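For reference, the chain that follows is the form predicted on its own, supplied as structure tokens.
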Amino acid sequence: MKDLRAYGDHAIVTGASSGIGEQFARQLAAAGVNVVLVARRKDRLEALAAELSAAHGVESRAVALDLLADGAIDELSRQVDGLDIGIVVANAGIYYAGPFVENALSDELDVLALDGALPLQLAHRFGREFVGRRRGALVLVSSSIAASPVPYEANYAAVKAYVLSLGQALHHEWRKDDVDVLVVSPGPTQTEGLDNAVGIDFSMLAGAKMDPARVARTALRNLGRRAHVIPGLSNTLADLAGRYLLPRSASVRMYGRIIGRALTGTAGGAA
């Protein structure tokens, strides 16, 4: 794995209070990178920050912030002003499962904002610095379902497809400036969001759920080497089948059957 400290002294991780984001923070701190932990739950962030500083001797900052609030990126910029930010991990996200018209429009717009517009804002805000100084790295979290339209997760899958496209394009644009961009597309991962999901029962979906530590580890090991990585062989094979073997119409029908069987009848869920 590349020496992550070469990108800069500090890394920003959004959605750091649990799940994949927490694991990114843990592994970055273990690699000697100071971390800025961003999420809404202040108590969790402060506990994690204290733990990481004690365990690894790094500076850990907790930034309790609602990233859906107006001016959130401006506030984050103010909080990290003067720090040598070398890595940004855009991990924060939510989703809603169920028939599209049964979900509140406001909820679906929040998915668009947090899962799509926020990574765009982070890329633009910190990418300018990275490109200007010819040093830095951006990690975007997409999903293994980004390769196909997915009924009952229609908006979420579409937004994740946008994130994948954005990241792959920026990887090409910025590599001449020595800035690394990686998109990681995990499949179902054992997180609080998955356990507490409303509208869908993930236990009804076949296959083991991935350890979030493995997702973060796979991403960081491939940073600077690839534009896109899908953790897990089964997820990779499913992606290849969806892109190259199945007609798009067949892929949509397949996802419709799979996700449809796991719906609980209560529309809406978040992670």
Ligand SMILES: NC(=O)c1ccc[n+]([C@@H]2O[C@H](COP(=O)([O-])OP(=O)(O)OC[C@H]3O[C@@H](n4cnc5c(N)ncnc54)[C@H](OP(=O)(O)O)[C@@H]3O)[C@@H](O)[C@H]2O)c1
The other form holds:
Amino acid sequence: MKDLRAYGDHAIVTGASSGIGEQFARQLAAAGVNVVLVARRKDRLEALAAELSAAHGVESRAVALDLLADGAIDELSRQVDGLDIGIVVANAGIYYAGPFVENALSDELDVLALDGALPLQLAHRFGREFVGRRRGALVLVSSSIAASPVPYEANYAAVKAYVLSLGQALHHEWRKDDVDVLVVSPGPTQTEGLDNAVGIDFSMLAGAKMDPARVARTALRNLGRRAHVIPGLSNTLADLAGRYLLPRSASVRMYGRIIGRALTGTAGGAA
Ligand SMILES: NC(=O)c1ccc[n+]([C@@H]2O[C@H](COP(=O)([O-])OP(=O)(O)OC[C@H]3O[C@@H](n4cnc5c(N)ncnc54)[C@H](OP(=O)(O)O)[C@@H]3O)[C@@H](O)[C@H]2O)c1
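Return the form predicted in complex with this ligand of this protein as a structure block, the form predicted on its own having already been given.
Full assembly next; the chain just shown is listed first.
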């Protein structure tokens, strides 16, 4: 693994109050990087910040922020003004499954904004700085389902495919500027996000759920080495099958059957 401190003094982790983001924060702090923890639940962020500072002697800052609020990136920029930000982990995300027309449009638009537009904004805001000074790293969190269109997760899968494409392109663009970009595409991972997922019961899906610490560890180990990583052999094989072995139509049908079987029928809203 690269010395993560070489990118800069601080890392920003969005969605650090639970799940994969919390594990990114823990592992960055353990590597000696100061962390800026971003999410809405202030109590959780403050408890984690105190724990990480005590355990690793790093500076940990809790930034309680709704990233869907107007001007969120400007507010985040204000909060980190003057810090040497070396790494940005754009991890915060939400998820809705279910028949597309039964889901609330406002929920789907929030997915598009938080999972898609926010990584774009973070990449643009901090990427300019990184490229200008020729130092920095961006980690984007996609999903193993980005390999194929996915019925009943149509918008989420499309947004994650966008994130993957954005990150792989930026990886190439910024390589000449010594700026690293990595997209990590986790498969099903045991987090609150998975447990509380709306519209789907992940326990109905076969296969073990990955430890979120492993997702973060795999990503950080591959930062600076490649453009894209899928943690876990079975997730990697499923990605290869979805991408190269199956015709697109067969892959869509397969995902439609798998996800369709796990729907709870509780998704949806009228907005
Ligand atoms: N778990 C999986 O199986 C899986 C698989 C593939 C990809 N992923 C991706 O991995 C990332 C993390 O997911 P996770 O499973 O770790 O979920 P999680 O445990 O629910 O964590 C999501 C994080 O995002 C934050 N967040 C949500 N809405 C926010 C908002 N409006 N403003 C600021 N922060 C917000 C949450 O914090 P607050 O609620 O405190 O704001 C939380 O810290 C997501 O991008 C997800 O799509 C997950």
